[in-house]
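This document starts with one chain, in the form predicted alone, laid out as structure tokens.
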Amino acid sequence: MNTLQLNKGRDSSLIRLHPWIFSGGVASVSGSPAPGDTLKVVDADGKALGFAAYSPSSQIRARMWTFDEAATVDAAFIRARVQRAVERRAHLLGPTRTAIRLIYAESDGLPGLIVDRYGDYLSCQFLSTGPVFWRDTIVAALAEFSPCKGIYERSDVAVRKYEGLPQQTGLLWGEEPPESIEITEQDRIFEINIRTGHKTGYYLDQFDNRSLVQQYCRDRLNGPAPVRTVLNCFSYTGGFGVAALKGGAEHVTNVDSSGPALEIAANNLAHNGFGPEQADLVQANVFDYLRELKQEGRFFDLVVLDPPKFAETKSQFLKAARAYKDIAMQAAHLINKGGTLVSFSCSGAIDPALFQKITADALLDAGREGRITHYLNQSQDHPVALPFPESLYLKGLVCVLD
């Protein structure tokens, strides 16, 4: 079969079971493979390793199915891995979590895959060659296993064109979803757009964090600091900001650029019985309304900054370190004393020290001072596979200022 052989000394990588070949470690590729084929990866040596997927055009040259050199990748194996990760999550499906994310790529043994159940639909996204190889078999088998109305794809994702895919939209299976879903998540429900959203259509690597901030609130609520008002910065459709008002705080502003975002999130507050009198919907940059709020002499006992990704690859953490930094240093003036800073990074190529020393020097140059009581990360259905590192993205802190 099409093989793909090592270099010497590149092996090191595989052994401890991490998923990717660079294209600097491949001496040769023998065969006529297509993007997605399946090779036999071999060191030096001629020694076998496993099976991966082909990607010609990308630094990822392949990705590993398997380590297991006997196995047989084929819709079999395929529909084994599906099955596997639906199972692992059904427990945490119920009346009160409609939205979830089954498939999470090479945590899932199923690397560039991604999919999301928003109740009785899925949201697919299909990032590398492999998927794109198998994705009849996927999209039949998560028909099967994880029983809906209709599967939809959302491949139109930049990291696409590294792979020498087209970004793509459109129905792979039953019925168009609506151009609204509403999800329960705990006690707080969202109308979501599977079609049009940001990612797959939510955030839910965040639903552990709202959570959080919803109890956070609450326990606060009494308290020496209590948090009753809450910038929530990046809001997209308010989901930090229902939490809030759901733990007891009495008034949230809302702000980001995109205005139908902020029309969705003045749905969602109606949604959880929240009137427009309890929060405030802004359109506006965040970084330049942060500077409005510190001239203004506004405070806040509570804010929460969940920006994009502000670096798509290594070679752009310079500035995404110089943005994170920003936008806390702004926050930090704007915090009562007691107060609390709720702080996020989705960059893989900022790592947890990173973000923290990042927050840190923020912190210095706002004249504050902070301890941190929350490490973040995202949540449980988005599991972190213990040989790469690079499955876990989201961080955060809890930082309470004196």
Ligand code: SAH
Contents of the next structure:
Amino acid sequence: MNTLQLNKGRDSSLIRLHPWIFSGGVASVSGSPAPGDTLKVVDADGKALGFAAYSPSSQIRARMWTFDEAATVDAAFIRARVQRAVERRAHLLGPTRTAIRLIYAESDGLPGLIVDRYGDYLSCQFLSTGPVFWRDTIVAALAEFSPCKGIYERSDVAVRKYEGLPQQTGLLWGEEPPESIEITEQDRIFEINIRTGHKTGYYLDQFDNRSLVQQYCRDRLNGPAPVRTVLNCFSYTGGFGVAALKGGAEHVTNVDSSGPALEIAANNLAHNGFGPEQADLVQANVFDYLRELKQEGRFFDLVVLDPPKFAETKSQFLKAARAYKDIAMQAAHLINKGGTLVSFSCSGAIDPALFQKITADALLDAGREGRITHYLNQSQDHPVALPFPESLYLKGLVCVLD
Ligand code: SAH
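What's the form predicted in complex with the named molecule like, now that we've got the form predicted alone?
All chains and molecules follow, beginning with the one already shown.
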């Protein structure tokens, strides 16, 4: 069998069940494995450690399917992993939640595979060679265990180039998804376009946090001050704006630099019964717009900052840290006494402790004092595998300002 042998001492992360094998840890690969083929993984002394998918052109040279040296990685194995992931979430789906992440890669023992359900359709990303190799098996298992009308591929993702894989999109199984799919999350409804939406179509990872913002506005979790006015920065689908209005906020200003994103938000606001008198849609660069609002002397009861990933890699983390600090500082200038900042980072390179420090520095520079009332993360259908801390990427802070 094709075998990957590790260098001496390079088995420590695998012993701790971390699934990645970096090229620097590899002593040799024997046999003639093709991309995605299964390799037996052994340590420097030849002791078996499990089985991995081979990615010859990636720095992450192999990703472990299993640490069980007696396992067989075959179609039945992959099928069982898909079934287990789908069953883990089955209880979360229902009439008030019709969209969910079904498979979250390493956290579900399926490295490189993302599958999201939007109503009757599934949207997938095959991010590394392993799931590409097993694609037909995965698609058949999804159709069996998570019955749907169609399965669509959205592997138009930059990281595929590190795997030597081209960008790829298109129907994998069943019917073509319609242009617009309506999904329900609690009492909020959104129109999703699987072909053109960000990622697999939408930001499912913010589900719990949109619900929290809604509850915040409704129940005044931050104390006696009601949340009347909200500034929703980087609004995209308008998700946080819809949640705030559903929670009883009187007015939301949604800001995004993308015209098409604002059209999506306008559509979603209307679908949820909110007219232009309740929601502004502003096309602007948030960095500039926050400064304009300060010049105009505007204040809000709650500001949401949900920017795109500022740090794609570890090397960009200083620049990203400055950007997170800048927007939090500018936002802090605009928040009423007793008001709330809800600030997120989805950059894996910025860890939660650093994000808290950035936020603390931002408030300090803005001359505001505040307390953190909630630590937020990605929603529970994107669980964090304990041996794989990289699976935690979204973090957020709710801060009440004096
Ligand atoms: N909060 C959104 C998701 C945000 S995605 C939701 O719940 O759906 C990030 C958004 O930021 C994208 O829509 C992108 O168009 C926008 N964006 C990126 N850079 C920006 C900038 N400098 N100013 C304003 N919007 C920006």
